[in-house]
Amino acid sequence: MGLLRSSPSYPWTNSMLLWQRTAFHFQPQKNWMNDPNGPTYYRGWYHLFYQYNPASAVWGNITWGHAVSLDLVHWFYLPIAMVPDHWYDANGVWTGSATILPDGRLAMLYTGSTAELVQVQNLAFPADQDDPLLLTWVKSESNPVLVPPPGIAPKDFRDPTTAWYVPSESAWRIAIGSKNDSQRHAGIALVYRTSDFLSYELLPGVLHSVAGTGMWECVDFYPVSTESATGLDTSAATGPGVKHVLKASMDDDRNDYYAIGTYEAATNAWVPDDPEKDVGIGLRYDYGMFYASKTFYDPVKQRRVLWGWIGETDSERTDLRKGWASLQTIPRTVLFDQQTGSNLLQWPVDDVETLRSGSQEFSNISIPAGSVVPLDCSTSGGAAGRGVLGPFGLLVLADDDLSEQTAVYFYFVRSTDGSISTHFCHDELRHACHPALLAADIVKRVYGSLVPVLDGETLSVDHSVIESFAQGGRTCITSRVYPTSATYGGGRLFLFNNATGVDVTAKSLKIWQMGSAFIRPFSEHDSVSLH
């Protein structure tokens, strides 16, 4: 989160704060913006509800906004669903998961902050099930159905799961996050046991924990297929061919944090396959700016989708100018990678490719060494450090001098005993490089990490605003940029070669021009035109 910054900050002009937002990424009409809540799919929508405030554009006030769409890309706003209105949610109606039970009717569960600053948990359902648009909501008279026990702290109780069921017990099981200062300041998930979503069992023990990673938030818990291409139901049964993927957002740091291992019901114990790659310690879904995930299964696509919230990092006085704060990550796709069988793969959903146009395909470009190539459609030191083999890769909301450029790149490490590594990573150290911006309060960052990558395997970058995809999703940064003169028609893209001792060549590179998704208020017309 932004802050109000006693420095100079730049002198933004209407236009530019206009450009800045996006076409095409979920964005509130106006406000502030965090965690994507309960997203399902009911009854021929797809539903997004998502932290709101209603009445600024800074954290605060917490309401659940909603919007729908019928593809995941084209979203229609609808009125507020939840807004703080008894003593159990009387300091926000905070983060929470949808469950779609067997006979087709939808439980929301959700943490309250109390009067008290007391986290709870809440149920909710839709007034009317037969409404696919979900308008309207009522909360159980028997809120709230869970509250801290024996030794979790008051504001360390929060964010339920999506249930998952378990047929020998003929009941559901959901996981809220925690941690446990006693043990080492771990990060911890508690598992409850529930036939009827308001009565509720704690289970002995803690589905994991693991020690000196704090609290959990945002806990997610879902299967993924070892053997296809497809996404599972959260209550798909465990055996051969089916991973489970343990997920937690890291209050301390700030980052979202999986591990991919083995899920006994029996036990209530998940196990991560490699314990040096353990939740809050190893893989993270994204290297940038990326927080409060949450996952959905798709039975349309038979997909699991995935969103995440894109804070801003600007300073909340611009925000309070421009009117809005944050935005939601593309939905992506999450599928287990089965080449490394280590970790995931994350793609945005093929819906998106319906916003493409124009497009220019190049291949066989040569790029040598210390080279920038225009176009005409560890983290090292960032993009312009040079070293033997690397940095190179593509400049991205550049303009005309390269005087503001974003780099998205590729370097390699060699060890000392011969054996090299692949980086992947963002420099946003220059994406608003304006003289009057030498004071400025924006946040400049390089983000990266290693990547994997296989004997025979190419190197591949898909980008969005700006979302990057290496090796088919198998690492992943999202940046957060306000350029100032590479907007409009001034933004440029570049290849560059930065290494010393290599020459680059990009064997083949398709660019899109991406329309508008047209995100609007839901309106009478709407529903005749659509049905």
Second form
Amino acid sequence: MGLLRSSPSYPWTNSMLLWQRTAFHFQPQKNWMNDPNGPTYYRGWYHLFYQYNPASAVWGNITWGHAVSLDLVHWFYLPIAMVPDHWYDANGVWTGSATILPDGRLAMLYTGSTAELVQVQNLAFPADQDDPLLLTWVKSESNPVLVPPPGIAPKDFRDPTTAWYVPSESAWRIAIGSKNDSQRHAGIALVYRTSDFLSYELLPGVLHSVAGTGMWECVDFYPVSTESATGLDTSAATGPGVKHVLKASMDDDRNDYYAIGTYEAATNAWVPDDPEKDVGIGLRYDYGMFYASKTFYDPVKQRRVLWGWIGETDSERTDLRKGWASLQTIPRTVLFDQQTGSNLLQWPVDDVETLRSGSQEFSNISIPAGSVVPLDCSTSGGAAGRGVLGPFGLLVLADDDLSEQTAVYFYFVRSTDGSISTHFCHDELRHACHPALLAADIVKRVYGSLVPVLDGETLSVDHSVIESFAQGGRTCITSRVYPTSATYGGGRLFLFNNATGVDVTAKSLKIWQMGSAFIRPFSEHDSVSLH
Amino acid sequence: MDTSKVLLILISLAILLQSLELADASVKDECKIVAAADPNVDYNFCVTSLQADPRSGSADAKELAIIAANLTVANATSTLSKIEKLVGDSKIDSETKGLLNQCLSFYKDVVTAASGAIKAISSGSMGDAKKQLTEASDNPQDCDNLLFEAGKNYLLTKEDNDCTNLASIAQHIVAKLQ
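Output the form predicted together with the partner chain next; the form predicted on its own has already been displayed.
Next comes the full complex, and the chain you just saw is listed first.
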């Protein structure tokens, strides 16, 4: 009680707070959620587990919540899968990953925070491997199967990855993030070899390290195809046409970073293609509120799917008042960008298109310099900061007089050598801006001068969360929004152009209304006999 | 005593002292910049290390970079002999010896890279020098991470740290010259 700060908070009404719950982003019915755990496909169902506090809307008493879906969009809540009921996870059943073995069995490795607050790795498996819903779980008698090795601090050893198979050794490997604080505060990824998931051998030499980046949480390590627009199984063979992504969540700055490189199992080494854009100092999956992400391979649609935790940006007091906190992103497909060769592309899974109801299409909308164009029928308003080449874009969750609005926009900066760089932003807060990755072909000649052309953007607006994807998914930003008047019927959509000297044409724009995914508890009616 | 000679000597001495003062300021200035650019490099370590070379008193920035690169080579070379001693030490287990052998190759690369950087600085290719000095500064950390994972990095902590710092000093002085 004494922990709540006494500074005055906004007088939220119940109506405003209720509006914040989303229609098609996964969230439990109430209370606190954080990292996605052990996502996997198993016997017809997609499974999502998640860090969950069953007792409060703030972090604590961490268990594994559980939900299933047939399509990554319509989710059904299931009972809690694991609770802190052994000494080796008494202080929390923390994050972990699923590995599907060749015979179809599932092994779940997760971090337990012990009664003494030491971070150890534990093995769990389904009580009934034939139950497609994976309702009940058994923890191995051998737990913990891994404890911090000498030299690694007891609180710097967590979040084991999905295992990948190395045929030449007939054994599996997993990676676990940590840090080396003895010299340069380096983030590191340790690798263990195992053939039975019960006993492990620490491979000498870290998979990779980056000085100055600090503790690596939620390490993820997976192959991508550089030649085809398809996902790869985590154990896909290395070779030409395959690169490996190494990703980690930086505890120091609470952002997820990835880098693309080459993996050599024989030497247990991964080398980034571009050391200047190494893990922790280069590219991020998302430039907004997005953390602790994890991918899995969907063998049905042959795609690599990414989950990310979207936290709240309101106060803890408000979270306690509204009784819940956090969302998961719409799952995203992840592909290597064959055009640039140096980044990934993310896009919401196409299953989300099944939620589309009505739509409106607009084409060749002219947005003269300094104007706001409503996309339904309301009045226009003023503009914010103006520069020669932008900003321009969309105003979402805006009310009639634009006293409330969230801008999703672009602006260009032309440098003295004539080259143009594009920036993509959320809100009017410039810190949510990021230089968008520009490919050589998207700057076209129009009327004799170079004109940047933006193509392939999508925006998902779902109550208090906006996820946007620019240039086919090269740059992504997720934001939380908590409007007080642009709620329910009061929300409008506008195009705006704050440039002083440039007119913008929206060549084609389509707006879909999205229905609810009706995320709800699993009931017998939902039990469909499959395959 | 011929007073004019004494005066001349006194004056020359004064001038000499003056220019020493100015040259010494160069070491301090460069080290201020390096310490600001790399918080891992202690200012006093930088000054003491560079001043250990008698030429530092009259060196310009380019020459100071070469001095720092030379110190890196010297440190790496002496670390190599220390590692070789450890590998031959019967009290060290074979697994650790395997890791130390990898550190041997890391440090050999430091010598090559830092030596290459000296040539590059002398010929004015600062970009190339910077790349080589980056490698020289990264490799001792690779050795440290390797040993850290096995809980054995105490064996070479000081050498790893010093070597990276010396290469970093050279690298940051070079960066300013680019």
